[in-house]
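What follows is one chain in structure tokens, specifically the form predicted on its own.
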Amino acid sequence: MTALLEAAGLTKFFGAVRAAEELSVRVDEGEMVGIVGSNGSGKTTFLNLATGYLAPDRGRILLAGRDTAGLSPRLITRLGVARSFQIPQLYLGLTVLENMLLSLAARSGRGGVWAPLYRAPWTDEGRQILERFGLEAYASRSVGELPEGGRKLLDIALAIALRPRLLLMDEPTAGVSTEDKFEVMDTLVGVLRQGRITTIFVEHDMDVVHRYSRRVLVFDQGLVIADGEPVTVLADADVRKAVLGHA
């Protein structure tokens, strides 16, 4: 297998605080895999060292070989780098279909240039991932309009639509309902296997990293205290009293 991101050494402190001490993380190409842990562990931390949200105080960030320490989060999306939010960073004033067309505007370079917005190829790409997530019948209407689960889904829409290598996701079924969790990520999932498109995501629901992820790290105080398949992770007694507060 290719390694994809390569975490070496990293290690990242606020005040006294260990948010990363000396982490070594591999993920291949084509994984998916779930980070679970308590708040307060480092997963978020983990995340935004990745993307270039924090510079690490020592350690290496790989991305295919190439080393992204001391880059923007803009460098490295365009090496092929996207991620979502817990709290969906979306124009809420905005149409679905416009948030699509500012995503591919960026992706050309070209955001924040609101007149040549609607140009037919962006229009009619835009619909085409709409519609792979289920939400194209929404193009017309506002953001705001869309139920939470509608909002993540656009959110990594968003994502999608930048052609990243690898897929970053801060708590995807966040505020989605008991009843939508598993329709909001067979949708996500569907989409991401087609487009082969490794992913690392953090999750709080222990029954979404069961079904979707095919390796869980654990973290707990900076530290990855656990990697391997969810069915065997997730049943440790250090893990749960870890990442549940009880075994």
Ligand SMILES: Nc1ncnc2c1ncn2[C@@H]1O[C@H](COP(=O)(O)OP(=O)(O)O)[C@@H](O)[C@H]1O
The other form holds:
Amino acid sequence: MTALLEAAGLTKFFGAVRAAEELSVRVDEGEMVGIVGSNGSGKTTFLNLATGYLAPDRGRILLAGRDTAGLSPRLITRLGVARSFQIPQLYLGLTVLENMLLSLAARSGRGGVWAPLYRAPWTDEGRQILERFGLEAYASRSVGELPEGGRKLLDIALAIALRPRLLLMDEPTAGVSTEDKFEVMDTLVGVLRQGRITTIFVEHDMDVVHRYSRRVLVFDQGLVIADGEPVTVLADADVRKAVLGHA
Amino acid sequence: MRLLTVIALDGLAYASWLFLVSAGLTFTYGVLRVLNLAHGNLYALGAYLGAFLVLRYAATGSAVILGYGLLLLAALVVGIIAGPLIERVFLRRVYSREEEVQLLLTFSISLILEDVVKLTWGVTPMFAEMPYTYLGRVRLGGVNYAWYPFLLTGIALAMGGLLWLTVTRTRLGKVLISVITDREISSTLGINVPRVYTLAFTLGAVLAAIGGAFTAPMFSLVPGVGADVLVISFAVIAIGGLGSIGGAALGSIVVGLARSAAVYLAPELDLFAIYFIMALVLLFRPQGFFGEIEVRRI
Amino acid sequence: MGPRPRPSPLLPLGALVLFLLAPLVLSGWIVFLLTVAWAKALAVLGVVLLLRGGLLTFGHALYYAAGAYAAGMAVKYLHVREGLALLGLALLAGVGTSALLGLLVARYRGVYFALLNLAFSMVLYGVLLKFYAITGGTDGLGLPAPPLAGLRPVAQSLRLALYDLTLVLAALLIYAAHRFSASPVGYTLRAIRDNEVRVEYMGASVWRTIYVSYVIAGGLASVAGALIGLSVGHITPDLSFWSQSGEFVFVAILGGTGSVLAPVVGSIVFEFVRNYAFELSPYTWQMTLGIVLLVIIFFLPGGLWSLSALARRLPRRGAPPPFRTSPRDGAGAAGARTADQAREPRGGR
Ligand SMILES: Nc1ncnc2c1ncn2[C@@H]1O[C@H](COP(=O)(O)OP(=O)(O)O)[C@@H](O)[C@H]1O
Ligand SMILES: [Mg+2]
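Following the display of the form predicted on its own, present the structure of the form predicted in complex with this ligand.
Below, the chain from earlier opens the complete complex, with every other chain and molecule after it.
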């Protein structure tokens, strides 16, 4: 079976900084893979490379067997890869619902300059998705009025609304208080399971990784230093040292 | 052969002029990240004040040689008054706003200065050619050529050299580079960023005014030169890369020679030479020769 | 249909009827001024559409002049007389030119976008001046009174016919712009202003959105140019000069970008004020514009239109329920920080 995502020998340097070196990762359909690593270990860079935002110095990426070299984030998105961001990337001048409608419009591929963005199938679906994420009360408010946690969720909801085959989430629970983390993850995982969306997510909290993924990649200074089941991988002293700074 | 000499000489003169007018625009943009749409008006102010002083002075019948000093004086006066005034009173208030707003602001100032010139010096053409004729002419490769354009080249070289030395060899240069690289970090390092901005903007204004003042003896002045100067300087720095002094130099030489070649070989195309080159460069290298594409971190 | 507060169509339609009836009580000169204001409002509308995408152009007069000269040359060389045909040709010229230049310009933002447009408009200005034999140089071209839809109005009623034509055409195009603004592409344009990266990550094309908007804006300006040409009866290269582009930007900011109707408000106010102020002191006209622009930038960023919005602001709805995952401490401050970070940097390209 061909992997959904296969990265081979991915290398990226920013000047002297090694953000990725010889990364080889394979993710199969249906997996839910966690990525851990200290700040600056190259986690976001990996997502940027996988989605075509950055071009690798070397190496290649295959999406369901197809080489994505030279494709822009837009084209890779259209191949079924969606992404959420460490810092939410939203349209601050528009309402929460409008952000969502733009995602739905983009998914349909029917832009158009005459029929309105507010059309029944989209507004219905948009509200449904917002409801799933507990954002419906904010639907007609400007994104600027949304609290930080809400922005984070909206950012993820916009990606999920694209109905991707593969979803990459950059620190979905960053900025969410510890006691709410599991609730947020439960919601997300529920939606992802239902949509059978293969997921890779960057996460700092070991407990979250333990609970939601059956496989974890450990990044350290641009290298993948471990890849396996969370229980075994996160018990490893070297890994703990790289990720937490202590054994 | 004669034709080639003329093209080269004219090209050199035009390139020098282009560098003088565009260096300040690109320098200001490099430091402040604001394109000063009033740049051409500062040029015009320098030109008018320079011509005005030279004509006044000539009327006294004194030695022409001091006229060059008056041109420089005019440029300094314009730059040192208008620069800090514009930066401190207006620009400072919009650094945190959208780029459109910053452009609109410098556009407003450009409109105001446009009329300042008309109100002060009227609309009848003004021409102070004494500094030009005084230097006389020279025979070069069978061509009878005026000396004055070489003075312009000299000034352009001096300005370029000074800028280069300032940026690479002085403490101020280090401060500038630090501010350009990262505003926030610079100010936590104890650099007075607002002062650096005022200084950089003033320097840009002085450069614009020098360009104007020393061009005044070559052409008769009419209102409305500001816009042309702005557009041409922008073309030059877009070719070279916004914010790059070296780019402005390269852009000036390329455009200067191309324009002068067009004037002699295909006069009906002379107007398009600049824009044609600009469009060509931008088509293949959108950020210009020495410009960099910034990738936003996400 | 989504429950979305929509502006009632009654007010604009009522206003249109009033404008159509206005010549019954207004002098010919004022009707002429109104014709000019409505026509130019179309060019301003193009500038406003682009501004909504964060794109400021200082060269929009390029398409204004392209439209006017397309009409003028069609009269002179193709011997077209019919006014509606001239308008169609002008639109074609404006769309064609903007479709061509847009290929280059739509890659750029910020200062590049503003100044590339300025540069191209000044090239056209130079061409119009220089190729005297074809364009008439500084003398420009004359546009004799056109028959409209085959009818040949007499001099008296021509002015009225042109006024009505301008009004109806402008109303139709403004409605089209309204539809565009509410469409997915129109919203995407606004989204681009906020966050281009996200637009691409949704799978929508930033370039195509800007390109389409640019061509629409060019088309609007070219119709405006032809209408002006027909009303004034004479066109000159000044139509493409930078100060004309600057005027469009000025009026756009004066009216505000909050509504497709704002350009009309801005344009009418502008034409009337200029008509009187310019007479008073021609040497301080630009200075006045500059000062007014400064005042708007600092004190009325939404333009005149925002005044009307203030007047009929709806009572605020109740506060939303507290958000369940919001951090306990300082949500506001954290939110503000994110807002800054999420903004597109506008330097560079
Ligand atoms: N666009 C960029 N330009 C320069 N350096 C970068 C850029 N993006 C990331 N880096 C550097 O690459 C390294 C990895 O960064 P990143 O992938 O963001 O780490 P993580 O997401 O694991 O915290 C860091 O040292 C960071 O400073
Ligand atoms: Mg990261």
